[in-house]
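Only one chain is given next, in structure tokens, and it is the form predicted alone.
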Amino acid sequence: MCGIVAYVGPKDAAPILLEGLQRLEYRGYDSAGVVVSSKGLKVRKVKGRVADLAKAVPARFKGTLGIGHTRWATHGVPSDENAHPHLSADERIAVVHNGIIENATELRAKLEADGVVFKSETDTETLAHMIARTVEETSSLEEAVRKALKSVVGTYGIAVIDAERPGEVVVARNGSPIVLGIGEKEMFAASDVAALVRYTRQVVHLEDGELAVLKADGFHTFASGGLETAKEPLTVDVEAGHYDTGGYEHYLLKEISEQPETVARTLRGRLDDRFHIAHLGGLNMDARATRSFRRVKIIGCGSAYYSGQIGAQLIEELARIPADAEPASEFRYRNPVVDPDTLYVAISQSGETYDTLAAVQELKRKGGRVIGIVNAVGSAIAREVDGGIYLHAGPEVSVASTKAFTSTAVAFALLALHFGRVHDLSPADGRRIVDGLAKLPDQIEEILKQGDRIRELARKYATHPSLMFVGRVRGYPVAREGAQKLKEISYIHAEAYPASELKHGPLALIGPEMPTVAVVPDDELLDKNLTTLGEIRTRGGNVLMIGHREPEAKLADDVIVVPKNEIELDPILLTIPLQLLAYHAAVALERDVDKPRNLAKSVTVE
């Protein structure tokens, strides 16, 4: 959550860290800001967009040397006060942070005692105000912030300067990102690489528990007791032109166009044809270990999540191993028993999200085994799983999940038929899963053909205040995912719920007034479904279905059919139509579809 950027070397720094800003406002935008150095510290920050900071920055604002964020707020409204970068009070030292400090009330209430006036109600203005204490005390920058930093509880990626050593940068990470971007004469640092690939491909990933120092001609970095330690620099495959909208009107619309694509290079050189299995050497783990297994549990946050229940799903089918997701922020917290048998799966995008990160530490100190299913390479839950599946999806900047997640369920398609075909999995069923998933990228590309008329059905269903989204078995995750698409981009209520569960409540809400978005999958369910589909038109309820074919009788108003692939993988395909249906809906009432009010792209805090 929020975004950093850092930049130490020849050139002027305030336009460098205003595009690095613009690229990582995904990651937070209520507010925004900037600091360089010469003779003295030079400050501009504004609550809104970093468009409006790029407006406030006056054209003589010259420095080799400075530090930049955009924010997502926790603590404080969005204001020009509360937006980062924070000074000390003789304005000597410079910070921006991601995170939050959870003693920060104590360590403000011992910082008044001792006469320091706060100018804003953020934890991060106390960091500022304790390394100005101990800068004085110390020999070098980095000391100082060590020093200050032993004082903290909670999580940070930190970026700082000292008005009295202007050729330097110190930057410390626990729990937020933080990656040194490597240039020719010139350093670099940021939250995501994002910022930096206009720049330079070599990055070095710090840490938890690592501090960095930056200057001009190289870095050096330091474990928290002071020792140096080794970095090796690797090259990042993302070029800026991925961080461009192509021109689509949104990064969103362009993540769902470009899932052709993605799903493609998820799949390529992991399908067998020989041996009807997926190729999955990241796993680290032979048939004998992958044997030894006997029940997979899946943990994500949001739509990670929600792609864990399809996986589940997948695992449950094809490899007839008990499987079962569960959001990371409650796995984490309520102690968990850590099975020896069980295989854990942690699921992230940016593959920094705090949430699941904690959750990974913790198995990994009760010894269990974790492999990941994330997109970005080196992230810190890549790092730390025994094993995994990158996505290969290519940067995603809009906020709400869209390749991602279809990629996600793809790996997870993988994963069952690699476990499935170590363990009874016939070699006929593994023929006919690995042609199923040969086939995705073209009927994905189908279902795209359809924007059109799904635009003129979001409009439709975007005059109502609330709509119900129900699927039975495969089809729940996938109702789940198309609610939360709708709620945080379009900001319509959207409740998903199992079909089979309507009469045991949520029938009460159906209605006119409240359409229902079903998703029937032409599977063993399917007349199931269709007896739900009349419950709800006995009921006045108007219906949209997703499905494969139209109904014999006028069971729904609309039909959105969906190309048929195997029972197994439809729900892959049954998600496309919901995020057009999502998106054109956002654009129908004109909302900020790749920065929903509220939420932010990378989750690194509670």
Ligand code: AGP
Given for the second form:
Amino acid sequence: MCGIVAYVGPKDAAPILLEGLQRLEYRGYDSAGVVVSSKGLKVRKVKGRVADLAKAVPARFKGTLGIGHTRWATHGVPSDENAHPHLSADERIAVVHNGIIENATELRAKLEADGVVFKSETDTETLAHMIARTVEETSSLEEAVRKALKSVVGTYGIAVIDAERPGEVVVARNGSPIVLGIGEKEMFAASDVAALVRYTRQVVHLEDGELAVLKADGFHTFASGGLETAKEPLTVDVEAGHYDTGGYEHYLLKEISEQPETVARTLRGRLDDRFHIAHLGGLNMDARATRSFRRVKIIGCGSAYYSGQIGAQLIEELARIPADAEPASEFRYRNPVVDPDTLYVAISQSGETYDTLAAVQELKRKGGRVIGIVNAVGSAIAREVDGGIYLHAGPEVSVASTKAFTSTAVAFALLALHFGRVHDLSPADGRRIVDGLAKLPDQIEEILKQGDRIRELARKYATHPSLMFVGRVRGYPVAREGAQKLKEISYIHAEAYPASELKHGPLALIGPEMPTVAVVPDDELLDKNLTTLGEIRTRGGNVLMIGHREPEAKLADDVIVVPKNEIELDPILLTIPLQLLAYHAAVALERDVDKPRNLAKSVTVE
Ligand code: AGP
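Given the form predicted alone above, I would also like to look at the protein as it appears in the form predicted together with the ligand.
Time for the whole complex; same chain goes first.
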């Protein structure tokens, strides 16, 4: 939610800031702005995309220090006025902010009572005024920022500049990420390494409560109390090219198409053919500890939660340990009972989803043991957990998650195999799963070859305003994820139901105007699922079936056949056609596929 970028060095700041903002646009894209410092502050901000901002920045927008922002609105509608940066009344201080100041109304009222006139409806503007009020009384911008932040309740990643100190940027973090980038006689900061890797691979992640002062020749970091902290730079293993579309029309299609390779990367070095086990060293758990817990509780948000539902079923089936998944956003608010015999698993592609992070922090505060399944290396959740599994799926840029979803399900299969083989899963069943996992990349490749046909089906089904998705047991999380993908990027209404529940209510919706996408694996529930298809067709409903073979009777109008794997692993493959269906439906409806309306990639607010 919102992207921040900052630069100080010998070069012209504006092109660097604009390029960085483009890389961060997935975080929010309703308005954007930049400010550079050169004998006073020069500001441009617009409602719209970074490309609109770039057009609004004149050629003579010079300055070797600056900050920029791309916004996902929370306080105040998307508009030029509400776009960041926000300036103090005397135009001395400029601030960009990611997060939410919860006591903004109270702070604003105090400032207004003192005669401050606000130009925007945002919570962020309060910060600019508060810093401006203290900067004259304090010896440094850093101190003024720290003083202002003491009054703030909420989350922030901020970057601040002062027209009177044109050689430094102050950044601070509490709940919203800030990464410093170390260059040759130049320094950068951003919400994500995506904005930095074109310039440097040497980065430093700020911790919550930390503040940093950046100058062209280096940086200093400080804990909230003001004591200097020692930070070791890390070298990030990502190249700028990983953030390009690689010749595809959209990031989403690129990321769907990458899945044979990304699944192979999640598996690499982790399958053991000798003992038919999974090597998961990052869990930091020996066999005794692995045997010691009695339940598994999985938490994540959105698609991460749905992949967690697949994970819970895998763990129950392969390890016979009771497991369930719950949205982290619900879990954290219901004062959960934290059980010492339960292993908690937090899932997040970005590693910075605020609800998931807050749930992890609550669990740890109560003494829970938490592991993570995370894609973004070094992210907040990855650093908070006791151990875990990295997906190694590479950067996921499109707002809709695809390759991270499949890699998470694969990581759960590895985890379930690991737990199972420590418990009662036989070597023969272990081998069956190891062999099944190894087959996945080629089978995904096979499904991707059906892209043209799925595009035709998407065009046909995208003419309907609403679609029902159904699945039973293993197929149900797949149906939920399919419905989520479709609504998220095509804006077609889609509802996912357990196939078994259809006749308890939603069957009333079925008719010629509402088709059903049915996930029908060839498992022990096949007959039950085919009965459901019959019930739908009897009510005049059209059916698009995703399964392993054409049904003998004419129970579906269209069928997408996917290769068969082991029944426990089939949900991973059944997901792929639904991703393509949503993608092609969104393209047919001319949607902004990679940046759907109202959404952002990393949800770093509550
Ligand atoms: C997926 O398509 C969505 N954009 C969304 O549900 C996402 O999965 C969710 O916000 C969780 O994100 P995370 O994996 O980065 O924590």
